[in-house]
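Quick heads-up: it's one chain on its own, the form predicted on its own, in structure tokens.
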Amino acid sequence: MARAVVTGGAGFIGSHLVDRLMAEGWQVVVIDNLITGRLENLQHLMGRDGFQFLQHDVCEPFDIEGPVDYVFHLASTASPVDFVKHPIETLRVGSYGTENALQLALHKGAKFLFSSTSEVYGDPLVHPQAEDYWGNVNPIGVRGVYDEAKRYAESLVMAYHRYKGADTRIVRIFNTYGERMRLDDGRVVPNFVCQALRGEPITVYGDGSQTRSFGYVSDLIEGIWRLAHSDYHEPLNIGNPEERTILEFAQMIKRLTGSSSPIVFQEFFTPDDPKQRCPDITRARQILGWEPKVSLEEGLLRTIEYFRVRLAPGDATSAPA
């Protein structure tokens, strides 16, 4: 039976990965300091054979008793709200946290997968973004603490692979949504859905012409699973190449929730907000045989229902999803 360590496993994406590993018959040790992760994401696994939770900051050295076959390093803040609130922690988990996780993998002879981000491309001058694009990042901007932490971590992972023989993989995750996102996450999906369900104005930053591509979480987990079992060591994009403007997305949320919320426009939330974001998934198709399967409407309906249930009684509108 394979045994994995998942850092950040109490987070949105991490907890879904833990579910997949457990469903595949793996034993899983989750390490999370709960700065943004939530124990409720793992509550259904507590007490199950083969599952263990350790509350620990991976920026501090750690070890795991017994064999480890795989280390999945997902620990990090991941939204503008979080990395603006925790800038030093964000930089530290990308640097110290990544090296500690790599050291564990080397010590145990385990494979290693690092969850990077499309933010390494910054506000891109190339569209769509392929893995050989080096990006357009402001290293001293507000978003730089996250962008540069991930860029440094990628460099560190490749150095461990090239010079220490670590068996590593890097996934660059594009905008992902689904159940277990926090209501106060600050990203587009929870913002729009919660505003629509509450009957509040749906706030679009700028004129709404900036684009994003949204991938459902189950598609991402399938891509991570396939990459983890491949022999590919360079960074690889996992995301949905179906691009939409933020205004189109707001209109879709309004329609799917049946909300009467008006759409209003505000100044940009953070500087250096990317004007375009869309993955080139050619490598994922060729190397992994992967592409997204869940349509945006199908995934959003599931996500809307999740948020509807989580909102306090009487807080959501009565319009059916």
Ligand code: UDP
Second form
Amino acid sequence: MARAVVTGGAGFIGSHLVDRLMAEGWQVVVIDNLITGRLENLQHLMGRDGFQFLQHDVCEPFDIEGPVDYVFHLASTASPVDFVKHPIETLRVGSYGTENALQLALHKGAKFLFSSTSEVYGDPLVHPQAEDYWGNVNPIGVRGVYDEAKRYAESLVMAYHRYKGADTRIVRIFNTYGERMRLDDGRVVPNFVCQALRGEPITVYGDGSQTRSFGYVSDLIEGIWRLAHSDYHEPLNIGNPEERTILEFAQMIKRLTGSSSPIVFQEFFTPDDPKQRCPDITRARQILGWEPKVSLEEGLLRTIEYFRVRLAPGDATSAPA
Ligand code: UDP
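Given the form predicted on its own above, produce the structure of the same protein in the form predicted in complex with the ligand.
All chains and molecules follow, beginning with the one already shown.
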């Protein structure tokens, strides 16, 4: 039976990956310091055979007892609100955290997968973004703590692969949404859906002409699963090329929730907000035979249902407004 360590396994994407690994019969050890992850995401696994949770900051050295076959390094803040609130932690988890996770993989003879991001492309000058585009990042901007941490981490992973023989993979994750996103994480999906469901104004930043391409979490997990079993070592984009302006996205959420919320325009939350983002997924198609299966509308309907339950009065798990 295979045994995986998942750093950041209490987070939105991490917990879905843990579910997949457990469903495939793997044993899983989650390491998470719970800065942005939540135990609630793993509650259904607590006490289950083959599942273990360790509350630990991966920036501090750690060891795991027993054999480890795979290290999935997902620990990081991921929302602009979170990386502005935790800038140093964001830089540290990309640097110290990634090195500690790589050291664990080397020492255990385990394979390694790193979750990178479309933010390595910054505010891209090339569209759509293919993996061979080097990006346009402001290193000293407020988003730089996340972008540069991930860029450094990719560099570190490739150096461990080239010079130490580590068996590594890098997934560049584009905007992903679905159940278990935090209601208050500040990203566009929870913000717009919660605003629409509460009948509050839907806050479009800027003029809403910036674009994003949203992928549903189950498609991402399938892509990660396939990449983990491939022998491909260079970065690989996983995302859904269904691109929308943020204004169109606000209108779509309004329609799907049946909300009468007004759409209002506000200042950008951060400078350097990327103007266009869409993955070129040719590489994922060719190497993994992967492509997204869940349409934006279908994925959003499932996500809206999740938030609707969480926002219902009397739900013990609902977050404060
Ligand atoms: N955004 C918005 N209103 C919000 C939250 C986000 O208009 O309440 C915009 C944000 O400026 C960006 C896009 O939605 O252009 C996606 O933002 P998010 O924070 O989800 O992720 P990003 O892709 O910027 O990391």
